[in-house]
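Taking the form predicted alone, here's one chain by itself in structure tokens.
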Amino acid sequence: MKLYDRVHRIHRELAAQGLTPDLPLKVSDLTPFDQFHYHGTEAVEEAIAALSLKPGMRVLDIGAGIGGPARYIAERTGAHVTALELQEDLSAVGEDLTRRCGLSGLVDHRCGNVLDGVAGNFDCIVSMLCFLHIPDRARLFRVCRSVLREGGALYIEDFGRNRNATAAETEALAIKVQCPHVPTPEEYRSDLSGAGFAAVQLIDATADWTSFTASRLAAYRAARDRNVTIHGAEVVDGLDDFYATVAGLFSGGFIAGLKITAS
């Protein structure tokens, strides 16, 4: 998946601003580049508000990527965040960036598969556009339930589907988005309830995310010359193809954008 490929490209972005690897960083230096979900820190603020995150709370971020949301949550709220990421290079880059931000005491980067279980007891779970890569929802939600304290809550941003996929959409999802399973909103609610979650609420973000993915593609293409200079044509072409694929899946009416809370 091109969004998660060659993740060291963030160092090229930082170098373009004069932030070489020997220099310390601020979280604000990274937020234009380390938020792989939609609407960046604005979306993380929604999660912070929905979960009422406070200093000392323990948060599990599933699919943490290079740690953008985890660092932002830690700095913004004082919560302790465990940043769980399956992909080794993403996790390693994230841990180094967190160290450079001086946040290693609040953000613990772990490389592992959530389906194997997670050590710890957490007040909240956050996951931003990760669960779409995990088809075994029953096992996933059992793990989520097992690591949350009683009364704990989760906040998920994820894909749902409005209709059955065409053959071309199924192929694009499987190959370019690495998304093998997309439930309907009703199936999503049922899966969470079946795992023992209550107060399940789904907010439909489809129209907003359709607009966002189209705008993201247009902005990326408008900045092509600049991006090629920094990253090279191969990286830029790969990301362009990924952004175009996702924008097409939304504009074609297949994907539903979902913001989900449960306790």
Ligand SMILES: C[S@@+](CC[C@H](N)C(=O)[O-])C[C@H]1O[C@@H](n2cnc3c(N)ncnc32)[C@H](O)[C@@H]1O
Second form
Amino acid sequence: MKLYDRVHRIHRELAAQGLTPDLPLKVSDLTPFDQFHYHGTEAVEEAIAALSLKPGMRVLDIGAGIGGPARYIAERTGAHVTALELQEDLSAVGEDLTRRCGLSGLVDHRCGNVLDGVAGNFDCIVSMLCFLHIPDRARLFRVCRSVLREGGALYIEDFGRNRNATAAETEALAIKVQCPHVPTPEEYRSDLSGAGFAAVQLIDATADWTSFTASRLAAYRAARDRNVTIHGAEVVDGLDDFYATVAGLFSGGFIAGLKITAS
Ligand SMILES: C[S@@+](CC[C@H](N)C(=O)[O-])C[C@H]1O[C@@H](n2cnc3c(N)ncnc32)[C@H](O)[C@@H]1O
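Okay, that one was the form predicted alone. Can I see the form predicted together with this ligand too?
Following is the full complex, with the preceding chain placed first.
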């Protein structure tokens, strides 16, 4: 998927600002580039508030990407974050960035598939735009339930669907977004309840994410010349196609943006 390959894009962005690989980093140097969900750290702040994250809490971030949300949570709250990521390349880049930020004591990068289970016991789970890649929700939520302490809570940002997909939407989702299954909000609620979660709350972010994804595409296109200079045309064309596909899925009314909390 175009968003997750060429993982060294982040190093090109940093180098463009004179931040060569030997230099230490601040979390704020990275946040414009290391948040692979919508609304960057503003969205992570919502997760922090929803879960009342505090120093000493143990948080599992599922689908951590290059660790943007995990580093931000650790620095901002003092919580300990286990950043679980499927792709080895993303996990390795994330671990190196965390080291350069001096946060290795608070952020533990692990490479693995959440469906294989996660060692440890956590107060909270955070997952930003990862579950859309995982069709086996029964197994996924079983793992989530098993790693949370009694009374623990989760915060998820994810896709739901407002209606059945057209053939073109199904193909775009499966091939360009690696999203083979999109539940309705009602199915989401019942999947979580079936796995033993209580106090399930779904907030509808569809309108906000529809406008965000359209603006993201427009901003990316407006900065095309600058981006081609830094990353080359192939990378920029790939990301342009990805951003356009996602914006089209939202503006066509298929995807529901969901922010989910449960305990
Ligand atoms: C859209 S990215 C979001 C990354 C990060 N949460 C963020 O907001 O910056 C979703 C991530 O989930 C990871 N992922 C997908 N399936 C996974 C699985 N089964 N186990 C762990 N990570 C997974 C992908 O490799 C990808 O890096």
